[in-house]
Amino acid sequence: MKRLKQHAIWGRRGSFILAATGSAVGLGNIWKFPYIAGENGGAAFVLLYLACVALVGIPIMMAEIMLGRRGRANPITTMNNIRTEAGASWFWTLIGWLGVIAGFLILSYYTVIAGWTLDYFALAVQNKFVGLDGDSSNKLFDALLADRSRLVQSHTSFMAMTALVLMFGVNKGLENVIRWTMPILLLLLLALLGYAYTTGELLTSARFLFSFNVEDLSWNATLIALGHAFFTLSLGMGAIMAYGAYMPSTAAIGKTVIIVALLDVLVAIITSLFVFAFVFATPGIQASQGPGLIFVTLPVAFGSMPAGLFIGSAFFLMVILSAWVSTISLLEPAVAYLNERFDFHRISACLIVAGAAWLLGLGSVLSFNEWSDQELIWGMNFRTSIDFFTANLLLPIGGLLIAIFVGWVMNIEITKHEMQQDSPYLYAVWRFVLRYFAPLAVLVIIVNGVYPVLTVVVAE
């Protein structure tokens, strides 16, 4: 198989685990998981989520890493080389293109939302949460969304932070940042959990998350858990395949992915525990507050609790770090493609890709204010259209094609060779789930995401 010169291999043991965990954690687990768990019954949802991670997330993540390590290049070149090796159609190169395009599109609006965390960290440090109630906290958040200038500044800052890391390359930039960012993030998580214990509501939070009621199980909760299990591991967006290209050939793919998935789930549960402890310790706010839980509900809690200035600052610093390592992973696939395919210097590649994503992100900035009511497609504005296109089409289709290609098209001897560090039993279970269960589950995700929109379009 033709391979490009390998630019880098993770230089230190554990770097891939930290990088993949950082990519997976992101805002999905710290922002989204607590509120969807709160809206869907707590423990029953957590159980469903764990099952979906094991049966869908882990098998496809193993397959995506395998492709990256086998190809030793950016996702597009990797898929072109591997499909040639397999004697398969050029169609399968689409997997790489879908990943790079999806990562680029997500990056364009992810940095806009991540930018909110910079604003809220500044507010926390200035002790601006004191005296907030539900109405005033809503007004504070609405004022941020309405201020185009503030959104552009924070969007620009976050994009610059992201591009700067990758300009220094994989080892000097990406790996070095991951090596100190992730331990700090985990320490902040544990510190916040420890403080949550002092509020006296950590046990209430644990009962909420882990008290199981059969009546809480529902088909809708299952679909939400399935979708989140897929998206939380950064599958189908090129990042995991790009990181897999830097993975040492002696590393065990299966064991590594299981560790990453466990860390990802652990972060989600720990975050939920202390978030709900803060919520339950604050009168007048509810656990099922929806997407506003982090930016509307928690500031009220921080403003009313002892040491709220320090706890609020620590919390939003943690969110900034988690978002930062995620945006880095979203930028890397496209940067690697320009660097390897067209021989762009990494600095030039970063400036081109980050600049284009920043420019596209201005549409998302305007979607929260001036363009909020401007329909682009099917009743959705600019940002929600891109979100729908990536989350409901590009990512799951990419994941589906990865499962089919590795499970049915790729030579079985090659997959065995790439997984030779793992036990034969793990390989057999993985291959079976990847071939038969994972594709069906991803098809359910696609249908569940697209069907409601299609019914509205047909009705019109």
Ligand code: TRP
Second form
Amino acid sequence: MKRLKQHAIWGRRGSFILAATGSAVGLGNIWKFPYIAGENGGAAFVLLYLACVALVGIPIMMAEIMLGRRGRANPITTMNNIRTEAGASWFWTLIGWLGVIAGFLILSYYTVIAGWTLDYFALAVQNKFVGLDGDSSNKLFDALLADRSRLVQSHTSFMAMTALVLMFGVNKGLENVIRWTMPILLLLLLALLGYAYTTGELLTSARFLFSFNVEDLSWNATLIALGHAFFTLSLGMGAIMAYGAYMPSTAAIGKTVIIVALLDVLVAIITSLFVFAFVFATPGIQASQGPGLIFVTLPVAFGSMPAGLFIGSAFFLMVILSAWVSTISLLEPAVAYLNERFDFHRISACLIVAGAAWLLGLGSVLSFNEWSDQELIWGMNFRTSIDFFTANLLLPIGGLLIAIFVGWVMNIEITKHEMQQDSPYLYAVWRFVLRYFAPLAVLVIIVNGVYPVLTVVVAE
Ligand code: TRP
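Just the form predicted on its own so far, so send over the form predicted in complex with the ligand.
Once more the chain from above appears, this time first in line as the rest of the complex follows.
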């Protein structure tokens, strides 16, 4: 097996948990989860999502870490090492390739949206939300989307922040950043929850989020929950595999994954609780605002609350930090590949990959103005095409292949050995779910994610 001389190991205990949680917690939890939960039936949706995390997300995450830790390299080299060890075809190396490509594509638009949070943080600290109502808040957001140079600026800053960390490598860059960002993130989260308590609307918010509206529960909601479980846990693209490659062999995979998944879910739920509490505490705005929830509805709430300057700034700072640690995990697999496979210095590797993702991201910037109605494929514009292609295809396909490879192709003794720190019961349940339930469930998402689009195309 090709082992790598320069390959790092996490320097401190808990680094893997921090890094993986940092990767998982991001725009998916803070921007997307509150509004999709609101739109798809509150408690019923939350339950579905929890089931998806437990029954599909956790087992696949364990498999992905196992691959990374066994292969001890970037996702491509890792998959090549492991499929050689298993005597399996080169086809399985594709998992690594798909991952690196998916990460690169997601990164290209993720920094554009994360860039908005930089912009909104600047507005928040300048107290620009005071006196906003629904209409003027909409206008403020539309003005941002229409302003190409502002979008490019924040996209560039976010990409630079991301690349800068990884230029220093895993131990000096990433580990140092997560050591302070993750505690700050937690403090901000608790402070926001505490403030939401003082508005007196936390209960209304909980009732909204946890009231059971069975009639809202549709087949479509199940698919959204399953797809979101993938995205929010950063699964299927090698980010978790790349981080697993730095994990010491003495760590218990199962226990670690359960902690990461619990933290991820907790952040999503706490965020939703205070976001809706802020919304309900503000007269004249609606809870179901869709994707505009944090950029249109929340600023109105911040503008009218007594400590709005601080709460608004704290909120957008929290989103920036969480998105930052996520973008780092999207960049790392490709950087590690160039570094390990072609001996590129980490600095050049970061410049090349982040530069290319930045360039591609310009397409996403234009998708919010000039190109918003320009169809790329199947009625979608540039950005929505990339989003669709990655979230609905590449990630689930990556996850499916990982489940099949670890469940059916990899030597069972090796999988047992990798999980010797976990209880034999956990191992048995994991293996069963990974072999039968998870692949079927994922197959269902893929088919249902693509089928509606195809039928629309055929009908045209
Ligand atoms: N999980 C992050 C979020 O919820 C996004 C993310 C980071 C991601 N790395 C990923 C999504 C890898 C898919 C794959 O915002």
